[in-house]
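One chain comes next, on its own, written out as structure tokens in the form predicted on its own.
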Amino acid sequence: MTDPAASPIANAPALILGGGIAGLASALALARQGIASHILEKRANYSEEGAGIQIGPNGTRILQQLGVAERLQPLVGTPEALSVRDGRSGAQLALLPLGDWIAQRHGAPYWTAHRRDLHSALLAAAEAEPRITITLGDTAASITSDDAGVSVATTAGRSVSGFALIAADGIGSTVRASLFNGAQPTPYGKSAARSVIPIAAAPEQLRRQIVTIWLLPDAHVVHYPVSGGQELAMVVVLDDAHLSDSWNEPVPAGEIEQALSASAPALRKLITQAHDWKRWTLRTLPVPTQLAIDNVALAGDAAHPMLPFFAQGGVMALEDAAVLAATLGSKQGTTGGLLADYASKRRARVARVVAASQRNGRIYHLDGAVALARNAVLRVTPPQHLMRQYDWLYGWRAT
């Protein structure tokens, strides 16, 4: 048995590339195991972190464990239900329970938040943790991994070392491209546009504290409360071939309204209230065969970029962090062996979630007879029965 005191984990930090949700959560989870970390974030300053994010019980449970939930809670929405609507007629197809029902079933709440608020809460907790060092405006130029650990030569001319490297550098991960399979994300044939408005600006019937999804042929719209229930985050997903490398590409005035011109009056009215749409191209990537090689591991979107059809992208990053820290925290074995164990615990889980998200995307955009059949199933199936199908997702625990 390995002597924990002699382990390199006890004598050097973990190096983490990327200071987004995956990187910060990994650092916080490692700190809870008594493990130091050094985050290298290539941005000199953190910018606006997208629009909204849904955090199911499998994610809020981890935020509670990391000591972040209390900081974030005043800024979240706690939706009572998920309303599924026909995007053309406006008819409600199903009203699925969230709120108290899901919190009691899974022991943690279902939250909706501005991504900025989640990131800020994670960052504040990390900055207050003495085991975490954060360096902005720097990232890896080259990486050397051997039995002694990992050495990184940075773009700013520094040399930093650690017992392991966690690549949490996003969908365009340079570590994944250079050290793993080299695959690059490919366009999925859909784009998404996001905006946030004051909830008071929404049509009166849409000001409720619920998640709403509108299903249309070749499109769907999701909106939910954020900012303590005072704002409404909206995402419009369209089937199109638009390509952009930007996460924040402005959408020309009137384009979203035109794309949804055949939708229900309440949805059209809601869309007209937003005047600052930002668009990005959806991309997909198969989950790599290996999530860890020697002393280097992938986490978050660097490991498994998610399409936004299952509301699990950010939550999978939190799960990665929890499993990574619990595995390394045992200090029983070599670093490479422990990271291989982390990878084996995560791959099947994230592959299942990736597949479920892609399946949802297909179901959301159905047309014709198959859309009518989908709607009929939603109408006649008991709501709690539909939600129990996701016990495997929301009931997950790291240990």
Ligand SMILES: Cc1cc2nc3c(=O)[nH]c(=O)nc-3n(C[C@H](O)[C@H](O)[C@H](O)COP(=O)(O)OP(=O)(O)OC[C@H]3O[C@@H](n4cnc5c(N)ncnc54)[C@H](O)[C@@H]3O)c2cc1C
Given for the second form:
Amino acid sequence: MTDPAASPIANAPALILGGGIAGLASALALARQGIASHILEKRANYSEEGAGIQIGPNGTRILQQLGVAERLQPLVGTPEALSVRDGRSGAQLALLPLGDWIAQRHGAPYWTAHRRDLHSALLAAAEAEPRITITLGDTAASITSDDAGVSVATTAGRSVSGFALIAADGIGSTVRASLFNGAQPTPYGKSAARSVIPIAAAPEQLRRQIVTIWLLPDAHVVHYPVSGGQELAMVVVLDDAHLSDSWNEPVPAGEIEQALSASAPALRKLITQAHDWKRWTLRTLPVPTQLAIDNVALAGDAAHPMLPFFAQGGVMALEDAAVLAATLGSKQGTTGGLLADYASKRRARVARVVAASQRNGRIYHLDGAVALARNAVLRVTPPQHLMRQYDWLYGWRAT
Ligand SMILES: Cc1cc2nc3c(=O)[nH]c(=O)nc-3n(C[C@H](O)[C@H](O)[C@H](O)COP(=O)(O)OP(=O)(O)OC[C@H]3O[C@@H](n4cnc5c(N)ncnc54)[C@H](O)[C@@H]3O)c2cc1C
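For comparison with the form predicted on its own, would you give the structure of this protein in the form predicted in complex with the ligand?
Up next: the whole complex, starting with the chain shown before.
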């Protein structure tokens, strides 16, 4: 047993690159282990904060542990069910239980939130935590990792050092590109467009506290309540050869309506209520064989960008944070050894979720006879049986 007080972890902060969901959650989870951190976030402010994000019980449980759930709860939606619909006929194919059923089954609720609200709740908690330092508008210009820890020279001319570097710098991670295998996510041939409208603007039958998925050939639409149930967040996933590096590219007027012109009347009516569609290009990346090298580890989208077909992108970032902090919190052994332990605990889990998300995407976008077969299976399978298949996902715990 090494003396925890003599560990470098007790005597220097963790450097965290990126103050998004993974970065802030990691800092908060480390603080609960008594470990200080310094976040470098390249954006000077957080003005553009996305739209909807779903947080299953495996994520809300972590928010409870981080002391963030109470702050966030008034701002979320708590959907009672997940309705799967045929996007052309509008027929409901399945109504799967969420609400009390999933909360009781997994000991934590299923929430739907505006990404802005999740991020703001994490940020407020981090700003109130004396062990966390946040520097906005700065990033790493160069990174040196050796036995003593990690040193970062920043683009603004700072020099900061820590016992480790957690790269939580999102899907376009420069750390993954420069220090790991250099692989970059490749376009998936689709984009996701999102918008948020007042729930009162939705057609009456869609003003419900549920998650709804409309399945169409080569497309799907998801919507759910956010902002305490007062707004509806919508995401439309479409074939799209156009490429963009932005999370916030405006969609030309009429493009979404045109793409969904053969869909069910209620869906078409809903879509026309939104006037500020923003899209991002979907990209995939095989989970890197290494999620940690020496004193540097990847977390969140930097480690494993997710296609949005399983609603787990934000939650996997929260899980990474919880495992990272629990592992480093032991302060036993070298930093490199502890980060390797973190990586081995996470790799199989995130690879399974990435694969499940890709599989969902294929199932969602089926056409013709196979789509009819899918619909028949959804209609006849008992809803609770379908949901129990996800116990491995929602029942997960960090330790
Ligand atoms: C502006 C924005 C809007 C988004 N909108 C949605 C949405 O509507 N729906 C959805 O499902 N997902 C959205 N996402 C992605 C979603 O947040 C992530 O997929 C998921 O939560 C995992 O979080 P993450 O912290 O790993 O990545 P992110 O949430 O992407 O956070 C990465 C953070 O790192 C910062 N960063 C990037 N490069 C550097 C660098 N070199 N140095 C320092 N900091 C850096 C970024 O500015 C960002 O704050 C959005 C992300 C962003 C940044």
